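This document starts with one chain, in the form predicted alone, laid out as structure tokens.
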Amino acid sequence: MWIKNVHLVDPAQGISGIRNVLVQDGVIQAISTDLDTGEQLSDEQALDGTGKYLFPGLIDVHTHLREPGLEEKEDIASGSAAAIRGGFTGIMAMPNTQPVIDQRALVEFVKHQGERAGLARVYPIAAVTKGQRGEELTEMVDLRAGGAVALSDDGRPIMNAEVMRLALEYAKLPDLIVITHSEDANLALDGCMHWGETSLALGLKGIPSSAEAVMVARDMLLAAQTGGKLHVAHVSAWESVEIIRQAKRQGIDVTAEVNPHHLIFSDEDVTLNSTALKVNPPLRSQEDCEALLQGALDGTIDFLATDHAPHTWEEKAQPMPEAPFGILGLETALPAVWQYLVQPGRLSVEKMVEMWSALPARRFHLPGGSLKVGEAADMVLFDPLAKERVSRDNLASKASNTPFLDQELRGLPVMTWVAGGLKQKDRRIL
């Protein structure tokens, strides 16, 4: 396959321009301004990306893909088909299952179950303590051989400081990262929003800040004593921010993500009806959205990810106290990041590329990243021209729990490949 005249963005390369790609058995063969790159090849092997992007596949770091035993939300098949349908050719499904992957049968399922889904590349996290109960720590060195890329008690904070000091030290062995739920539970009981006067104008429990930004900084003490490697999670707050610029300063291993609906949304958006906004780490002020995205540009926070969280329709029907935490992202993320950042110029496609593909790559020692010549071609052709209304229809995820249902979004991925093989055209899987 041959294609022509695309914009090619591989931040991995330094490389952001108009090029020719030739793919061969899976694999970038050669990179070239030249015309003649493939003559060889037949018009029937040839594309014309004139107008569109070519980016790395996507590699999302968070998302819940809730198999095995909440199938009534997701399954590993359906989770895939929505992240090739985003543009995501790798993901990592966090452990928070029934029963919780903390096993390493129960990660070598979900590594099994991603393979036969035969979409994108799915990676296992593995809990941190065993049923994600904050008290005794799993068999890491066992969860790493069958197949755990990180390990993460995501959805549960580990309250306990000396178990968290012991996680960082001993995940050091098999040489994984922790990936932190930041939330002091007593600060943040039953709360359902940001604490601010959105929520007290509301009448709804507010959740503050300082329930991240205790936790952040308690975790960035543990991992310097430690010298562990620590990733924060969903990060939200403006004072979460600044704990994690100062420790990077420091020299402490630590990386951080950012996930679109933080940036696209804050607080004043929140109604008492809109449940699809009520996630954990909250929406929080414009003050903290515009902290975030400066994170983002100056390399304090490392990576996009979505924290994928599908729920079914009924769940999300409660009022808004009662309704779960969680938003969809795989199949939006994307063209929100498109639309709400990148047109309007606040954020680089080169940057967001970076973020969602090099950088998590890297960091998690995963394949992709990279349009290379000898790597495997995992890419995504992007169409800013595209545009598509969100309805329940259309998602190829089993939920809907979008704000953006209903509403048209322009930027697409039109295009997906694992290894070369084509599994999504015009958002359509394959």
The other form holds:
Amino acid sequence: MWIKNVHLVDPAQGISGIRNVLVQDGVIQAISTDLDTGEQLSDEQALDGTGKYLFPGLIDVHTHLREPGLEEKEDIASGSAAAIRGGFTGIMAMPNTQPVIDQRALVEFVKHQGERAGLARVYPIAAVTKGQRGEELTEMVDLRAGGAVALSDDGRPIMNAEVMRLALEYAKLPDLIVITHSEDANLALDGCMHWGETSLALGLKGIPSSAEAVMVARDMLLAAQTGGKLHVAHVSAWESVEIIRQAKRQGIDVTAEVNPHHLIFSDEDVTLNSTALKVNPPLRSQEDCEALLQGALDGTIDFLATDHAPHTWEEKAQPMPEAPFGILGLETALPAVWQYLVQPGRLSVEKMVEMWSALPARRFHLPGGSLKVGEAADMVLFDPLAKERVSRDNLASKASNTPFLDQELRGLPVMTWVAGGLKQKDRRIL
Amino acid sequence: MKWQRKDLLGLRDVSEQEIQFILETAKPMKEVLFRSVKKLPTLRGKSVVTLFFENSTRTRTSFEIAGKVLGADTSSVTVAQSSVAKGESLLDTVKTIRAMQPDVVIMRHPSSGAAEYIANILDVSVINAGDGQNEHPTQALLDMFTLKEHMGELAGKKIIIVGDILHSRVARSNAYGLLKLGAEVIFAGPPTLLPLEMKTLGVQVTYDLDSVLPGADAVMPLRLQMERQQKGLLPTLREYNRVYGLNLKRMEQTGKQTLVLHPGPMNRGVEIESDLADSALSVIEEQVTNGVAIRMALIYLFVGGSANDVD
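Can you give me the structure for the form predicted in complex with the partner chain, which would complement the form predicted alone we have just seen?
Expanding to the full complex; the earlier chain stays at the top.
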């Protein structure tokens, strides 16, 4: 199959321009700049990509698929379908399920459920500590052998610094990256939004930026001391960006991600009952949004990631202090970033694709991230003009806790392939 | 003025005119309370439901008396709220109450925003009797009513609120209301209970109570929740009393007859000494009476409409 006359964006190859792409047997066979050749090759198998973009399939390093144990919110099949609709061909699944993914058998279960669903590639992340209790390390070597691609106690901070130090040391054995949920549980205690003028006016308990930044600083020092590999999940505060920038200058082996909602919304958007915007870490100030974008542009922040966090309607239909943290991400993140950041010219399409595909693939040694000749055809056809109203009916996710609910998003993935197999066409899962 | 508001959730979004209108409506209501027969036929056949998720005998009783004096039937629902044992959701509780066809629902709840939450579900009026750390508008209204009775218009009057401002819905509602009436509002308290950023509400903030007492027209010490000390926000109640506790001696610094208000219940010997609480400066018991009048006014406005005569 030829995809003709499409704007190919593949930062790993330094390509951003009109190309014809030949896919056969699930792999990229040829990339041609010779548009005339493309014309001549027109046949029934050709797909006209005029006016559309072709990206390597996006890879999301931070999702919560809720299976096993919390299937009322999401399961691996519904989460994979949401991924495919959102343009993601690979997703890393956080281990804070019930039970916590802290043994090889559970890692293999997640992997197999992903394969059974047969949509996006599902990569399990295993827990750093048994039960994510922050006390004893998991069998990291065995977890890796079972298919774990990283380690994280995401959702629960490792409060004991010595346990964190030991984790960074021991994770060198299986050569796994430790993904930190950097949050001081005492500073964040019972908060439900960013600590600032808005929280003080609304009487909603605030989570100060320091709750994140002190832990980011601690983890940088421990990474420097141990030489371990670190990835900082969901950076939200400018102070954290500054600390990570310094750490990178010092050569510490650290990467960081930012979630689209932290770039797009601030605490000024939060009202007394906006539970769709209740997320941890919380939406911070406008200055933080700016610092995060700056960090992304200068490479301090490496990846975009959704922190896809489904919750049931009933759980979110509570007053703010009682509703759970989390925003749905997989199906809205790409159009939202497109609409709020790429279209206004604040983030280039090339940088977006690099942060969401090439760089995560390289960091976590995952397939994909580029459409080089010979690579598996994990790719997404993106139509910048396609429009869709986000609704409970069209979301593939079981949940609908998104601030974009009932809003129209413009710029959507209209076809998604995994290993050359078409999984989504015209917003429908195949 | 015609009363058109569906709910009273707080004073943040209420206009000065509306506040004045409520305070004016409360005046004849207060007179009724001093009659030998405290019963009006005005709201006969109307149903007033109080829904309390926090213990508060004072506020709930105040609302119930207010409803009864107006002739309405009052029913109280007390829901023991345990964060551990999750019972029925607020949504389902409110739907159940709705199905019982009340004419007004009065709610207290430990979560900020809970009043707005149920107001979005109910077609009938909601009066917020305190939601988390957000607002407690009827308390602020009764405070303003009491202040006005003693000092007339509040424009330019210097009013100090002392204590645990951070966690206080009373402080927030009073700040919003008093500022709209033109008063000068000062928050005073220890740094752990008074973030300086609260000045963005339009108030002055200080840690040094004694420095702002001169010239004060009214001082309102807030109830200090004992758990603040247990959670480490204060070293001891003794030290709190030494720095922020109000007594007659300390009040001499104001240089005038300064009113003392307290939202109750008082911790005597912590935020206020008995010599002051029981002195001629204290209007604390008047506040309680005025609380019934304010709540009568609100129930009347929400259930009875906007006509002005009470008889």
